[in-house]
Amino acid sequence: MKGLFITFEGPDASGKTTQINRLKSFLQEQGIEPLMTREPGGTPISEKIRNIILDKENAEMLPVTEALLYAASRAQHVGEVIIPALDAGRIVISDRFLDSSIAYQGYGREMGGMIKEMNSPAVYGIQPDITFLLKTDPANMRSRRSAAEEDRMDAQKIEFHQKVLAGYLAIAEEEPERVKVIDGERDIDVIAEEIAAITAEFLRNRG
């Protein structure tokens, strides 16, 4: 691909978005315009997926439901966003990609290796070049949150949290070149310029 590819994770409530909008910041400072994207979402259709999935009524939806309906979303997004905007030789950003249905399905979700073969097909053999995993204590997600705000993957048990964490930080261990795990606990202008440093750094390598 031509473009860069930038993804975030953590888990819910770990500031992602507002790291993300620092970032989008910095390359617009730099005179980079980036393509700003979201998962599950992105797209009509895949908005549509993403409100089934975060629907707090569908309680009774099954790991397996969950977990092909995220996927579903992704390669809509992948074949109809993604890859177009990279093959323009956009810096594509994304508040989550295929590293969240790891951690949350394959590992909160205890569906294990599964996660990667049901997506092998929806992201069409690409990877992000960079990914920002937002470390932060589940345990402080409320805190963080009402529970207005919460949708039904929030609404999970502080259980489930933890082994997304646990899910996500196995990642980071097995890719630690691609994965950048960022103290997520820490003043938000702190992490911004570790971010944007990094960032900065990867484009000067990329020329």
Given for the second form:
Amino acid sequence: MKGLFITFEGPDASGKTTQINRLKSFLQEQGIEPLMTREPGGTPISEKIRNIILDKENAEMLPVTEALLYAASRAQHVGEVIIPALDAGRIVISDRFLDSSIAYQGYGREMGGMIKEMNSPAVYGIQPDITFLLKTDPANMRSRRSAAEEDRMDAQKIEFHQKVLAGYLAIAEEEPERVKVIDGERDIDVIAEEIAAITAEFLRNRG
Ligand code: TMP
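We have the form predicted alone; now please give the form predicted together with thymidine-5'-phosphate.
Then the entire complex follows, led off by the chain already shown.
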């Protein structure tokens, strides 16, 4: 694959959106126009699936249904958007990817290894080159989003979000080369500089 695939991960309200926009601006300053996308979503079909998953009215959704819907949304996204962009040599920045399913469904919903199996056809063998994991304490996230703003996943109990964070840290321990753990509770500018420096170094090493 000619392009570069960068993903951002972290608990809900970990400041991903802000940092993604900062990295986008940093790359644009270097004359690079990255392709910005997100999961669940990133294509019209995947965005429709997103609405079903996050709809608070779907409180009775079973964990297997949820996991399969995330995988279905991903399959369309990878096939329709990510792989063609990487083939064309683009830098792709995705707000969440497979690690989210491993952390939220695998650890949060305690579905374990089944998640990798379910997602195997959905990722067509690709994986991110760099993943920025914004590490924040889910207890602090509660104060950031009001109940009205919360979606079905935000509304899960704090214990669920703690399991998700533990899952992310386990992934980072397994793949320290790919997954960069970023302390997300620091000043926004300091975090943005760290992410930009890691990305710039990666690009230099790639030539
Ligand atoms: P967002 O709020 O970052 O857009 O993500 C939507 C929610 O979906 C968030 O709570 C994380 C969750 N999620 C999963 O549980 N599994 C997944 O595979 C993905 C991509 C997201």
